[in-house]
Amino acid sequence: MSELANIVLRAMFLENLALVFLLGMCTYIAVSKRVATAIGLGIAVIVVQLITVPVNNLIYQHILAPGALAWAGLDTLDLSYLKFVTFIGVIAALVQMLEVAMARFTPVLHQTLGIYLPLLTVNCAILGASLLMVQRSYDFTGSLAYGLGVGLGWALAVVLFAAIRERMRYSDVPVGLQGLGIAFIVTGLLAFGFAGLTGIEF
């Protein structure tokens, strides 16, 4: 349990999606000028990666992984090659039919992450933390707490900065840093933060 709640926090705070590997910046950048805004964003990645990332893992170590048809007499047969189109194909299905499923049981959840739900397809932090799983040769179970973390993390991410430029528009900020100029130096400060944890052992 401890090995899980390890990956969790270190998925959450030291390999920060957005803060340490700068995945996801262009949905960050755009959806974090109000902390509402932010936190329905947050909770649909959250979902997204918990579904995707161990649904990949699944896909990866039965199929496309070197050996993984030894069962069919194909042993030697390496399709990771298709990991990219196969990752992406499989985003795009979980999000769509996520998006189907909340308009049917859950019409207001679906009203507030509705207009989120297909900016996260083409997100690349949400392809990207398939690849980091199987970068790490992630069982499904760690898998699985990997895409909690990396969601979590992402989320916190995007809120704080949220809740940050809420604040500067009150803020006397010189007119040439007005808009994205102080939108990435607070992100490059956020980031010094999170790379401040580097070391810490959870």
Given for the second form:
Amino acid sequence: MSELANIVLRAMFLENLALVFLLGMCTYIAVSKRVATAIGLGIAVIVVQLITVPVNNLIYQHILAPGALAWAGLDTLDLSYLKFVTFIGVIAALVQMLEVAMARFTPVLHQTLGIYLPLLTVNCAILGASLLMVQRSYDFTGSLAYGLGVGLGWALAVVLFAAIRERMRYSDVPVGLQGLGIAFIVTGLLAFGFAGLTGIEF
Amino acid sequence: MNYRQYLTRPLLDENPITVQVLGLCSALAVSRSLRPALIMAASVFCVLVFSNLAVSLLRGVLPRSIRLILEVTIIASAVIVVDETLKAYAPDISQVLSVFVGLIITNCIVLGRAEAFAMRHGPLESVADAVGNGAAYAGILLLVAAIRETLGSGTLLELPILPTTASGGWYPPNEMMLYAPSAFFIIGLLIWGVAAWRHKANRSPHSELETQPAHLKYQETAG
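Can I have the other form now, the form predicted in complex with its partner chain, not the form predicted on its own?
Next comes the full complex, and the chain you just saw is listed first.
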């Protein structure tokens, strides 16, 4: 159990996808003008990560990994080069299914989160989490914990950033730096905070 | 619009990174030193040219309702080829880039150009557009990487530029440049520089057509 908690905390803080690995930056910068929308986006990311990482883990372990098809007599087959195309297909399909299911069963939730779901198909934090999962060869439970951890970490980063951006409306930023420029500098400072956690062992 | 404009407009006025804020992840993450950044820029360039050409050639055949997933599949196929090539011919660089080659698939520049440009233009124009955008991306990525490597470790392409104190020189390396936050600072300052330059240019009598700087226009729609 402590091992799983370790994976979650590590993925949330030490290896935060947004601020340490710099993944999903386009969405991060674009959808962080208000805290309320950032929370919506954050929840959508957690849900999608929690589903796609374990599903991709199962597909990789049982179909794509070298020797995974040994039961069918194909023990030298290595399909791992197909992981890019498979993962992005799985992510696109799952996001679409999630959207349809949400519209059918939880229309209220769909109204708040629905607009962010299509964005997440091409968010590199989602694909990145699946690729990193392969690189670290987590087992199924490990990948569940990892999906939860990266989702929480990304959500935390975007909500913190949106809160700072809301306050920044009252600050006096030089003309050329307003908007995008200062957003980058603030993210840099936030990333510095997270870099300070490096070396902590949970 | 002639071909030269397709090539030159993305470089500054419609720069995918500093103006449209697309494709940031890799620009930030692989910019720690120049050599991996060069390979990354070349990979993105190849994928961009291939996907724009393929999408443009197929634009009459692709059904509109599922065009996005088809475009992503085309891009992913190109990325697989690039990834396997790197693994075969430059295994050490492939190690350094790790997942970021795969993440070219979700690089918004590639999908953005396929969707916004190649779906509506002929193959030659699409290739010109891809070359322009690829060069603009490479320019920013290489600039950031060069700044980070020079200031962070005193070298450029592993050749010593600023002799560091550790090797008996005068330059104490700025280790902040080796960490992720520095990439944000450099890009933030670059955006500031471009915005200030445009602001000045806009006030000159030659370009009164544009009333609002493009970075403010795009900011609302980027994503």
